[in-house]
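Only one chain is shown below, in structure tokens, and it's the form predicted on its own.
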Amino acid sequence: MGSFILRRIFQTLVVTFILSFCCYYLLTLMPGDPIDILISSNPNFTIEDAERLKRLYGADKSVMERYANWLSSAVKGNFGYSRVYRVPVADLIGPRLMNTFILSMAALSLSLSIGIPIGVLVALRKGSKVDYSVNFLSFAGISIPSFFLGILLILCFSVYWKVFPAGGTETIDANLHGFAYVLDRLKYLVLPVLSLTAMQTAYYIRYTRSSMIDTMHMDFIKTARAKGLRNSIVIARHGLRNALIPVVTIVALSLSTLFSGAVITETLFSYQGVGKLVFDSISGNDFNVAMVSFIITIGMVLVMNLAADILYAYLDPRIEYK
């Protein structure tokens, strides 16, 4: 297991390096270079001034040279300055990461606590009215676009009923502390979490149901029943544990997606997380912020895939990594 983890970490670093260069190259193709915008905004700039600025910021070098300079600075923890927010990227990305972490963990916890038990329940009652009803609601949850659901939530709970705020992360200039601050943050979390949870829960129900149905018809389940084990033990210890193996992959991928860029949801609700930061940085041609956001996205996907592979061996002792 140790050698497998070391190999996967090495592969993760290599893939991150390759994808970071691809992202860097694609960003260089975006129109609206900051230096060109600066030059065009001042009619007194001459050609000599433009060349001097490009030499100063390294814009006259090749893509490989610029990427090497950026990578060497990033490895040292220097990610540059945000062109839009006028602060170091490291100072900007930290609070946004924490906000997205809170949002994604809340949505994931709620989705799993609802989706897996319901998936097991309908799998054990396959073909019943409960099964058909849950399947219908699951297909509806998967089919509804997240932005449409978010708009419905805002209309219902913010415009008509005025229960929750329509957007934001916390009350501005409220100067709250302790439990009052936590309640204020929770108030702004409710609608984004519900928007993310609806689709994720539907996926977990469908995958858990399908995997549980297949597992409960396997030979080791029949053997466990033949030994006289209680039905609850057969379901929980033998059925559910093996049924969760394919679900782990879905959870790992969905967590990386939630954590590294719920772009639509965070933008719709003006939630100050990484997803909205990606949207704003690309819209404002904020090169350094966009690069760090992409690296976070890549890293989360790769790390969660590694975590899923490790969990496979825990859930099924027959799986060995050499």
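Just so we're on the same page, rigid core means the largest C-alpha set that superposes within 1.5 Å between forms. Note that the structure is predicted; figures quoted are calculated from it, not measured. Positions refer to the first chain, counted from 1. First, how it differs from the form predicted in complex with the partner chain.
- Relative to the superposed rigid core, the position of the CA of residue 220 differs between the two forms by 2 Å or more.
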Given for the second form:
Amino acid sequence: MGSFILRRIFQTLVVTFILSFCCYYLLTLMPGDPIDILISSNPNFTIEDAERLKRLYGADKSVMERYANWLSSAVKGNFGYSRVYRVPVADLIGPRLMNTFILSMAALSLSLSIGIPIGVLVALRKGSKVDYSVNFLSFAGISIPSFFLGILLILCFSVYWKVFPAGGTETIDANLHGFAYVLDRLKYLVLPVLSLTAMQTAYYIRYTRSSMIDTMHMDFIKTARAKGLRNSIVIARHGLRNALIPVVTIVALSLSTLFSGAVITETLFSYQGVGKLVFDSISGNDFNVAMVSFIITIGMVLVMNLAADILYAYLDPRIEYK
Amino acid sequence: MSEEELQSSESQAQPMWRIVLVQFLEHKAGVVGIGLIAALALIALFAPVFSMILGQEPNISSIQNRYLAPFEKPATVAVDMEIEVENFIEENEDTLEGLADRILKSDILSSSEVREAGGDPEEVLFILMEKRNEEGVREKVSNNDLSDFESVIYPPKTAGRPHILGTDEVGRDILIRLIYGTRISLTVGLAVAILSGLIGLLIGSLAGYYGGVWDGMLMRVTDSMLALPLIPVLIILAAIDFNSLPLIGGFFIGGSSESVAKIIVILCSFSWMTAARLVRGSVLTVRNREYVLAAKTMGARDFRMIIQHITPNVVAPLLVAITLGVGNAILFESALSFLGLGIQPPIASWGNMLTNAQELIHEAPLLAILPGSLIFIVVICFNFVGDALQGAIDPKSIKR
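What's the form predicted in complex with the partner chain like, now that we've got the form predicted on its own?
Then the entire complex follows, led off by the chain already shown.
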């Protein structure tokens, strides 16, 4: 078990390293060199100045050398400056990360608290009308593009009934404190969370349902019933507990989809999170920010996968690890 | 079904496809789904015919006719015509003198008007344009073999046809753009699903058949790629310039459909993993069956083994994966196009029709609802068909 965890951690580090290089290399292929942009914004630059600048920033070196430079300073905690926001990248990322974390966790907990109970319920009433309609709805949840759902939500709740703001993170210059601040943030969270939750909930319903149906056909359930246990205890203690094991891994893995979806949702609702930062920095040629926000996104997803593996090994001792 | 019928149907062996078909037809949502998809595919196939019938082109914009409501008649404005004539003059500079001569000789214009023009061929055309609605002028123009100029000053009636679903922010007909968008979305969806299914088949069967180091390596790569958050990765890939990539850069020769080819390549390279894992799993289960071992003993080569003995066993699950993959590919394509990184305008795709819709949500909510609903419907159809196929193919669910 210990060696398994160590090996997985090592593997995660290697994958992150490889990906960071791939990302660095791909970003150099983006149209629009940062120095060319700098020069084109100021007609007083001469070609000599440009050459000098390129030498100063090391843009004349090979990709490998530049990557090595970037990596050595990144390891020391220096991620460079943002070209667009003109602040150190580290200062920019912190609050953004927090915002994304709040958004994802809210969506995750909401979809879990809706998805699992409904999943269990329809599994117990397999083949009923409720089952069919929930099945249809979960298909709809999986198939609706998150940005379209977001647009529909804006159309309903910000244009038609002006209940929630159409976008943003908090009311600007409101200077709220304490409870009022939390309430304000919540108001801006509702729509993005809803649009992220739809797909997640649908997945949880489907997974919980099929896992629960499989479990309820197991022999130990029959044994429990034969012992004369009450139905609720059979379901809760014997059925649900076993059915939730695969669901737990799905939770950890679904953070990957949540982070993916967050890019679109945050961009749509102009919610100031890492996902929007990924998109903005790439479309705005903000090289340093793009690099860091991308690696953070990837890194968090990989760490969550690692956590899923370890958790699964812990929860289900039947699985062997070599 | 009576007892006898039951017995007779049991005694007769049914071919596999028959069983699958009967099972599939029992899944109502799947049947409806495949019907809708077929209808949309037909519409996409005959998009130019629709363009002719409706008298609309997907990329013709008209500033005067922005945000028209459904069925509203477009306004025809004189300024439009002047621009048209100017364009005509620019395009036909070399034949202009001849055309003006013909007009002057044809007694359409009176002598005072000829004097006014002062021999300037451009001026002649403009005078004729202003006179175009006077009595008898039209007949004279058509009698004098001025057909190329005639079509400019008497535009075909189709240009004034109503826009059935209205127009967008630059005055393009929404319906015909949706129809052409169906083409793009279905093409991208099918191409990505089929290509990535084939890539998955190749990688999965290599890993499953050879096992050992191959298996370890390929599956490690597959798992790592499966773990990536797709959208950020796709955004980076979509943002880079493919022409500057080594090796494959040479294949990307500009052109209007470059963005379509690019999106297919990008989506393919990140959607083969599910198929690969599925194929590997199926190969592993049949690899040590007797008939495979028998073929091996008879000296069959690896290639023949994979193609003839192992692949047929994975076709069914692969088909399900491909069907479900179409829906996913359409979702990702539209998401990227929505962000402005996918299919580039002027090519219409459902995703890029939504790009501006968000800002215009007050002026034109329909602009957002229509393409979005189409994406939703198509994706849910493919998911239902995939589900139905899965149920029909899965031997565990076969009831008879």
